[in-house]
Partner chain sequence: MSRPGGEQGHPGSVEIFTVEQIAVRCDVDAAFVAQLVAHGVIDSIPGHPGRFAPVVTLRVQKVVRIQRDLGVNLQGVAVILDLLRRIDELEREIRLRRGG
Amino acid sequence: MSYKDYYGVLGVNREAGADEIKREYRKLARRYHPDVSKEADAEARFKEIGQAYEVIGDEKKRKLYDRYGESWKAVSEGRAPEPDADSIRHESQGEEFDPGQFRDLGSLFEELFGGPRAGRPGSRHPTPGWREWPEAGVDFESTLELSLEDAFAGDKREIRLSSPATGETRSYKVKIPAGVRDGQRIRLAGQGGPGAGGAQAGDLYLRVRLRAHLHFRFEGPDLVSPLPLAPWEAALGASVAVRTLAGNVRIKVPSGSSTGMRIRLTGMGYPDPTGQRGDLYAEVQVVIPPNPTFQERELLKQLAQVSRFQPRQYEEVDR
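Output the coordinates of this single chain in the form predicted on its own.
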């Protein structure tokens, strides 16, 4: 199999420390996040970056990866590396792993796990001296629907799902990271299908779905929210309350504001993958009283008589 250099993916050398790896991951994750990047391969690069960091950002996984390359996961699950894999050179240790050096899978099992292997992979019919070959459990995936407020703040909750393996309903405790986005997955380690032969169970992945919100919508990394204003507030300016995900804040609306104008609230939007919050744009919507009183109508008539304002700059033609 081809060797994927996770160090190269993150742009660090093999001697890089944990802090440097984390720093480079955050920089690349921000650059290639699908909600931010305009590059055609942004989503694929973002997934590749996350995959690389999941491995070499973890001390135990990194040690296995440095020794066994892409076979690290098989080894961690008690399985043998691919017997027909190409030799993988590990520059950090100056050694080479070649599955061909083992005469058979039995000797490979002894080398890795310190004991003889009996039976065959997937066998369910014991014979004298038989021991089941370790086989990791399968991963499951389900959907977790969240409100924008819950996704923004993060939460711990208990959910109930039907197990794909048994059909039984089970309860799961889920820690929702603050700032999780639509389409991202939350991993519940060991909550997937059971492993065989003492191997670890698979994982359960919860794919996040954010419900549509009445007051906020995403535009790339930022949020946009409508800001209704009365005609006199838009014309004269006003101090008004604006809703944010963290609570209401008061802003100053400049005089002469028109529908469609946006007021930027820096750092009051939604977090990016590094935890830094984007911006919130309050979009002005000038609204009129739906049922004006007699006095309001009289005042509007007076305004119409004295105002020189021309909202239409084209010549009107009678028909």
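Rigid core: the largest C-alpha set superposing within 1.5 Å between the two forms. Numbering follows the first chain given and starts at 1. Remember, it's a predicted structure, so these values are computed and weren't measured experimentally. Compared with the form predicted together with the partner chain:
- Remark: with the core as the superposition reference, the CA shift of Val253 between these two forms stays below 2 Å.
- Fitting the two forms on the rigid core leaves the C-alpha of Arg262 displaced by under 2 angstroms between these two forms.
- Core-aligned CA deviation for Gln191 between these two forms: less than 2 Å.
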The other form holds:
Amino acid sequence: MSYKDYYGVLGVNREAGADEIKREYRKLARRYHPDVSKEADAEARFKEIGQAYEVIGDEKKRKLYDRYGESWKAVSEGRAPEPDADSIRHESQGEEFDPGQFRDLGSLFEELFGGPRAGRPGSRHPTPGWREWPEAGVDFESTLELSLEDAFAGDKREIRLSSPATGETRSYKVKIPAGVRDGQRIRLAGQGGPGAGGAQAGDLYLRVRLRAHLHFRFEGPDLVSPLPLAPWEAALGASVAVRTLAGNVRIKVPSGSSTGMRIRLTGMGYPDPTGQRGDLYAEVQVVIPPNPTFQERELLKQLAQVSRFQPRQYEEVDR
Amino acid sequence: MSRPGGEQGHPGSVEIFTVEQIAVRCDVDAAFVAQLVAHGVIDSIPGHPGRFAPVVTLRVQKVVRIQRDLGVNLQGVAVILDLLRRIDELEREIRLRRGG
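Please give the other form, namely the form predicted together with the partner chain, since only the form predicted on its own has been shown so far.
Full assembly next; the chain just shown is listed first.
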């Protein structure tokens, strides 16, 4: 077991007062609560914070911790039955070591954790007359990152998840419904925490997170995809291929299409909650040839001489 | 009964819970579940009062944990969950708009 500096965990110094410790604990608990926090290690941090506060937030335990450090608990547990308590305390303080005492300590532990303990009230061991109540399993939640294409098409895959409680890794078969949306949860019934006493197990929910796409982006329910056009295609109109999630489709670009203009492809976007496909907008982007040939340059020069087009609608005054 | 819509369900999810079933699954009293409905912390399936999508249990358990761990009352938990949902929406909007 690794040594935990509880003061460090709570970010207080060893002289901190009880009020300050409580204050810092509350701040950190709010920040790292797994249901509230967005940090990846929130669960582990929250547990650590709780452990730290359980010790240094309690006057008695804090004193023991200050004195014995990480072994405070063993010391406090060994203290319980009075006659043998001294031998333990001596050992912990680094006083002269006596093998005879060590043997006593062994028998003491046997006494503590062996026979007598099982029937003690308050222990987890079942005793006659004590009935185990059914306790439903908790629901688990995890994130499933998907590409837009996979989410659109649906998929069957096996994912591996490790339980934050036990650290155990398990694989789950997941059927990703076609058209699953960002933030939607896929439920794996009965795959959550186990129930106790014959109660039902919890469910596992996988929260879908769509990865940003290189080509498509969402605007509300609609998909937008840039459509690069050569100046003459934009000016004269053209028949061009547009990418959709279900493959390319050919569309007619009207003449006089400027950058930013959108062409709507009805029913070619992403499915809405009812399963009906939304719209896709192809957004015109006029692209200039980066290395025009001699002939292209000459033609553009001719165009510049002939054209009366005023792209700027404001008055141009040179200073 | 119709399938729950919106965030609450996905194609193929047809199971529906009553207040009592949620209470059992979350180890809380039915009265507490009713209180959550009254506070608008959980919602029944639109058009089907008293019937809930399974994902509601996730939310109820979250409420219980936040109350227990942070000492927040129900109205406070409702505010927290609303704000978290708002943050989620904004983050999603940013992520999906960003594109390539």
